[in-house]
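Coming up is one lone chain in structure tokens, specifically the form predicted on its own.
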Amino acid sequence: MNKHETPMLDQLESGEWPSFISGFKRLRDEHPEKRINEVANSLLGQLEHSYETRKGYWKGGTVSVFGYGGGIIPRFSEVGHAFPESKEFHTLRVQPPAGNFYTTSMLRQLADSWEKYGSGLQTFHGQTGNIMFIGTTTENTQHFFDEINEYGWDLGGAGPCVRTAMSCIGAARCEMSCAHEHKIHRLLVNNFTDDVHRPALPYKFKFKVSGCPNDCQNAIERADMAVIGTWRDDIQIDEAEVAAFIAKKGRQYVIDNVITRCPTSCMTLSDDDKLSVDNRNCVRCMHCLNVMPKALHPGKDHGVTILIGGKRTLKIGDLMGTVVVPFKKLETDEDYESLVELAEETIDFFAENALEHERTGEMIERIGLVNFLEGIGIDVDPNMVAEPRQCSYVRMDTWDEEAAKWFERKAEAG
């Protein structure tokens, strides 16, 4: 094997910070399999040429396995005569389980399977939370996924579908939590499976599941339906931890990084140290159980906020979530199957109704949110946002005929 010459990618290892193009090279020189250095070393040279030209040579084309229209990303060289172990390089998109709960037999069995048929790359894991395992040919795609769908694992979304869904690690491991992120996720996933092989849509949509409001999934930015785990009773104080709390820190500590801190002053520090919180202003912003975790803790009346339209840049810029569920119990069958049955009614609705290339958020903002509200069966609600409180003034009066209708309705509800 001829090494190519790669003088301005060794550059990249320069730095004080590893670098990717160190792993290129174990693969090209350390590892036992002639087929992967090879592979490696033919992207190496195709890399450096790119530096050199200041191009880019890679193109799509389709590949996808039976029966499947989605979960591989093809890619296929521009100057594969020059560098022919790579001039197919496609990757696959595989679901990993809910809440990224991994044993290291389930890794080890992955990795072998890419080494047999694969380049040896992987990532864990893409932005749309896919295991992505870079790097292989149009037959091996096939016989890859043939093998590891025999022991269990799927292949997730690309294209205009439903992309997999993501969740936070949740109650298994974090005290935060006030939701079964996992079961939700789960029943999201089979729900949708046809709709994440088959792409149908007129673009992606994506679940994301945080258990608490700190969303370590950043589903609100980053999801078309996010689903929040919060509570709505009061926050839970311990005073004896509060008052450990205090005199390890300090009392002006606690002043300077939790009471001024909370964005609606909801919180006070008395003379005699005893911390109590304005629950009804409370937002929600988990900074001061994030400073006083054995302190302060979430509430015990657990439920879900969801919402839609979140995602990065695209056509009108990066979107938040609107709120369109303010609070949802989730505790019964049949209140995790209203939830599936709304996450069906919004996707329906976003067949229907969005341009092509366009997010659920988009479409919201083009026809505007009472339209879509009307569209997936919800009525409009105050306590639905679009953003962060900005100033303490509300109006309570019948101001909007919307608004109107809710305060009717909670005086016929008592």
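Because the structure is predicted, anything quoted here is derived from the model rather than measured. Positions refer to the first chain, counted from 1. Think of the rigid core as the biggest set of C-alphas that the two forms share within 1.5 Å after superposition. Compared with the form predicted in complex with the partner chain:
A movement of the C-alpha atom of Lys55 reaching 2 angstroms or beyond is seen between these two forms when the two forms are aligned on their rigid core.
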Second form
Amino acid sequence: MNKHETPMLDQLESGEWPSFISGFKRLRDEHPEKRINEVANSLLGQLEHSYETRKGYWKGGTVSVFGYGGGIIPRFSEVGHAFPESKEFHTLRVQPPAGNFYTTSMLRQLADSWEKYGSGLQTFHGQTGNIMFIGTTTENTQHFFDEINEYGWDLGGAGPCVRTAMSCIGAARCEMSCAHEHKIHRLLVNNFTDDVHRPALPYKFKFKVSGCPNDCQNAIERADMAVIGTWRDDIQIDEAEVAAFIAKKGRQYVIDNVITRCPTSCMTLSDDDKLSVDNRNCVRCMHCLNVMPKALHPGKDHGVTILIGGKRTLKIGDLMGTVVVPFKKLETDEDYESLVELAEETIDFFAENALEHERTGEMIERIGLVNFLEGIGIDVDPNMVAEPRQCSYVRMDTWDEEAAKWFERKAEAG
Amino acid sequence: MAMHSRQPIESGCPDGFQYMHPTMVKNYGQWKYHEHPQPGVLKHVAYSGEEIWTVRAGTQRILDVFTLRKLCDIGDKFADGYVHFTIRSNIEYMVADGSKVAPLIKELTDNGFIVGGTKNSVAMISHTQGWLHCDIPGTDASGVVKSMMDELIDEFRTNTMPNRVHITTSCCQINCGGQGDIAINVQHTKPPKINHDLVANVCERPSVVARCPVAAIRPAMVNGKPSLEVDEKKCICCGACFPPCPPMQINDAENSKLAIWVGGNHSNARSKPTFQRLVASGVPNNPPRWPEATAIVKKILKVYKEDAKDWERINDWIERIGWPRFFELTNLPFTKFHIDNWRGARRSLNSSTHIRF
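Alt. form predicted in complex with the partner chain, vs. the form predicted on its own above:
Below is the whole assembly, all chains and molecules, this chain first.
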């Protein structure tokens, strides 16, 4: 094997942060299998070429596994003549377990399978949330999938389809959790396995679940459907722990970092160091709970807020999700079923009404939120807006009917 | 090749409980509070009184099987054999016994992994694939991140920032890296160069026309062949036409630059979620170490660290001090490009006399 010179990449081996280049070189120099040595050498050669010319040299194509249409990111080298051993270098996107948990024995089993068929490079996880097994040939894509599919792993989404979902660590470890994140995650995405594996939507559709408004999964900014845990009763205050916190950090610290930082000014520290909250005006921003996690806890009446339409820049600029369900209890089987039904309604409407390559957020921007809500059968709610309409140029000749609906709904809700 | 007939098992997303530490299964939904005994370590306590200790470590994200097995060896020998990966690709080991934490940290550190990334640190940079695997990258991802984390490593393993700092990178303007307190993203500065000989065979022309955010592309006959042309005065050089039509080459060794954005925050904590705003551009795309981009990031972090109050994220801090002061303190130039002209831009203009002097 003629080792490619990599003078630029070699410079990424110095410094304390673990070096991916050193890892590639271990595969090239130390792995017992010749195929892997050669693939790593070839990959290093092509990457060095990119560094020297400041350009990428991969093109896409069409590769999938038998029975599916997506889940693979095909890559064929445009400079394969110079770097033939990595000229086919596809990635398999594999759905991680909800919450991203693994045992070391399962990781070893996956590594063993990947070593048989692939480059020996993998990432936990890509930006959409998949395990990415990076680098194999068209033929071995199928063999690797067949092997890991037998012991419980399935492909994620790629292309215009329902994508792999993400959820935070949630109730498994976090005291802020107000939802069963992993249950929601699996119920939603596994209801759409057909739409994950066979891309046929206008564009991608992502679910992300965060257990509290800290939104560690970036759901509002990145997911077409963001499900975020919250509560609607009072923040729980442990008075002894409040006293302990003040004793440790000082009164001024609490005033400067908790009381005056509350975005709706709903916290009070009285002269006798009692902390109280105007819960009617608390917007569940999490700040005080983040500062005092021992003393303050979310309320007990848990549910979720659902926002639709978050996405990245292409094509009309970044959009955040919009509230479509301010609060939904998730306790009974029926509650969870109705959550899945909402996702079905949303995806059906999206499939029928979005333009090609348009995300849900862009579709809503184009047709207006009200048309979307009417399409999926959800009533308007003032929690859906930051503020009401400003401009008087709007036709409102059915005002009386719409106002009557509001009062009817209020009467029904009691 | 023989006809392949194995039907896939459409099992979808696996159940995480089978891989979850038994103490976490047992106390699922019953956690009471957490403490932060030291950088890189979290201690969660359940209502039952049981504890789970987490040690978080940064890795190179693209793991070779040797590194993956080394991480597994450490998990078997020094932890309880259960791991979790964070959204920023850190590995976390969970142990029920606090006395296992110190030897675990020592083993990780001895093997070159960096313990940290918790609370008010500079977290691991979330990034994309870049030249290693993407079909449309303007730059590399792993190399940029390796270079930057080498410089920011002390901020990863300590907790001296006012609040947590999430940094992201993206190799094109689609911004797969997402929103960050600081984002380093490719910014093209020239319209695509079109290879007219290839367009008719490679591109579905109506889709390419439809993809342009500013309607600058139209079908045209060039040299007797069906192709596309770009109104270069309208073109914003975003590169959106390149993925569906690779003959519209947008990546340019000299003219594809990096831009730096700040104040993206996905959390609802204190303020509503925010998107990042442009602060610097024209930064050279300079492999293998991208020193110019790192220098600007370090400058912004230094000023933030000195000037922000406890718990202020970068967006909170700038909201308090105002954008003019941000540019003054960071000594970054304010240009006409900072004034937004995209849809909805008027909301970003100052329509008041609220001005700091």
